[in-house]
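Just the one chain here, the form predicted on its own, laid out as structure tokens.
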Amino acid sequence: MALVYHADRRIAAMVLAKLKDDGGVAPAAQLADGFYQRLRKEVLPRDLDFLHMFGRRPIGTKGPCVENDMPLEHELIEIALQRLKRNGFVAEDAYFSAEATHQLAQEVGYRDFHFLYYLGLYAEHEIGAGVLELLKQKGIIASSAAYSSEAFERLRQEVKAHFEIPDTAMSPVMERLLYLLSSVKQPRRTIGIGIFCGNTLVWNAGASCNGGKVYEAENVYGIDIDAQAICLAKQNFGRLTDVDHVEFIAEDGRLAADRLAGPFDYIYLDADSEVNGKGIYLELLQRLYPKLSPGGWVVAHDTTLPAFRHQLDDYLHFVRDRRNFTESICLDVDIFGLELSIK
């Protein structure tokens, strides 16, 4: 099994302490025993990822639930709880509580997705040094290691004044766990297979580039199929200075991985395929994996997104078996969470 790392109560408390005052649960509510594991499976009208798979309040939204005093037919209730279900957020044998019209959740577990979205949201500069500690304590990186917020906040700045960003999955907390990932590990040369239009890429290169330059890289290969996605990469980061390191493919991964000649030191996967989604993470794996310097990183993003959990099963147990990494660690910090891989 992998190491995984949660925020820890006191993180968490924080953050239920958040939802409340935005509205999203009950003033009283409290986590749940065991709040790691769990599924709710009582769903009530006011449920923050209930209207938001209703398609009537998104996650974030300020204000009260005025949406509730809308009629919700009975078949669109029965779409949005199976989509509940089906992308993991509830019990496969949870409810609708259609009579709680003016409730709100009493109980709280951290897999909740109103929960890990706002601890995605609200938590960044707490879990970034819980994550931190734990690669000091595993003796995965040096006691002294750190990465400077400064540099991170400067980069962050800069991506949001100038990248073009047509959707992006990555959260705050997300973006830091990555900037801080790839300063405390420095590498060399670094492959980023699916990156869409760099915003992915930005965060993983982003301490050698720019604002957020803390060292030297010598590669940086950022490679997405989609030509457009990767005209656009070029567009954000020519915006950006000392990025003469980094190039961009417009290419299949699989062929990219097979082309381009190591040894790699980091590698970030973030790439989807038509005939088996994120499970196309194991075969870029496999043909990078002889590349892969000893001591080298692998990071895949969407690893703990429930929707994935299938896709990514092989690949979870390929990284997770001691035979192939000498350690492997869920970081479960947000919607769709990390997986840090050690050759």
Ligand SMILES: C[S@@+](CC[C@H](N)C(=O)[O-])C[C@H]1O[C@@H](n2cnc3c(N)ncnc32)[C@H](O)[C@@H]1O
Second form
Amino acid sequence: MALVYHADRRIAAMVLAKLKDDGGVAPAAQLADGFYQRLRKEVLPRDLDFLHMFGRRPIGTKGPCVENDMPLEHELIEIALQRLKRNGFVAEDAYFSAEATHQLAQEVGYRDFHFLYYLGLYAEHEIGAGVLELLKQKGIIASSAAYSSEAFERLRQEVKAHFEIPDTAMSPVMERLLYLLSSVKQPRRTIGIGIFCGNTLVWNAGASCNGGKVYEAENVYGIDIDAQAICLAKQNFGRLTDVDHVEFIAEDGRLAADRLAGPFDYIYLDADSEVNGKGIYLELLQRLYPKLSPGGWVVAHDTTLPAFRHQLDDYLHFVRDRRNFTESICLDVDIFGLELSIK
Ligand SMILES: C[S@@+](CC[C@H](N)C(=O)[O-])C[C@H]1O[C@@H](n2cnc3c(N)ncnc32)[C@H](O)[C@@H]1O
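Now show me the form predicted together with the named molecule; what you just gave was the form predicted on its own.
Up next: the whole complex, starting with the chain shown before.
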């Protein structure tokens, strides 16, 4: 079975070699060709669903839960593989290596889930540079576009020192990626919805704030339905300087999207609705779409996490439709992923 990582094969190969040195993946593990849009189908569901079938209770079911490290019958594995292939979750050539010294969790799960984790850990700078290069190749940003890694590191130190963050899904590489994107786009007016304690908004707005500041922005709106989360976000941003243009609003993002006047040139989506989970992204975007300037960017978090994939199908379909957006790119830099769509 092969690894698929498409963002930058050079970086992926470097990380793979390191994992082989550490004994983390089988010596025979390889990188396979793939496309961004295929990644979600090809890699993450493949391994997580596989593990769920054997080692974990599938999300939302009450069936018996087999212990994670229970030895697995080869025959059962083959049956599951066939089923996954039929469902289109697994590449046709996927196979399980019975010779592997590790258990299935390491042999299959480690390879992709942990691969993405280690990718961010070992290659944060390279991934940043790789994404910049990709955006240049696609003509989305100027060939001279750059971001300041020093300004980003200053901001990171400040956030580390001053922010109270109860919990977060932000990985270090995602922090850098969000900072980098807003740095090169330099939006005048940004709206972020589902910003929780401000820990995600700070990377989206960081290029116009405090130690990370590289340009002047007009407005940044940070919206969350949870008033306590907004209170904490205000406290957190209150410990930074140059944040007068950042306004926090405790409100349902759908109402705020209807009420606030456009235009916006940068939209950050991270809400997780109690009713339809990440399905709310499409509702939010459809309300904001007429207010998004031509050439404006929409950045959506969590778009490759298997747990959300069905909730996000309609959203991804909408943004990948060329009638709605000129380009939409899956930035598979960690297990959560980011979809960047350009109007
Ligand atoms: C999972 S959190 C985002 C956290 C972020 N991914 C991180 O790693 O720190 C989702 C947020 O969406 C907010 N939310 C849920 N429904 C919302 C809505 N209708 N409008 C605005 N925010 C909403 C929740 O209150 C929560 O703070």
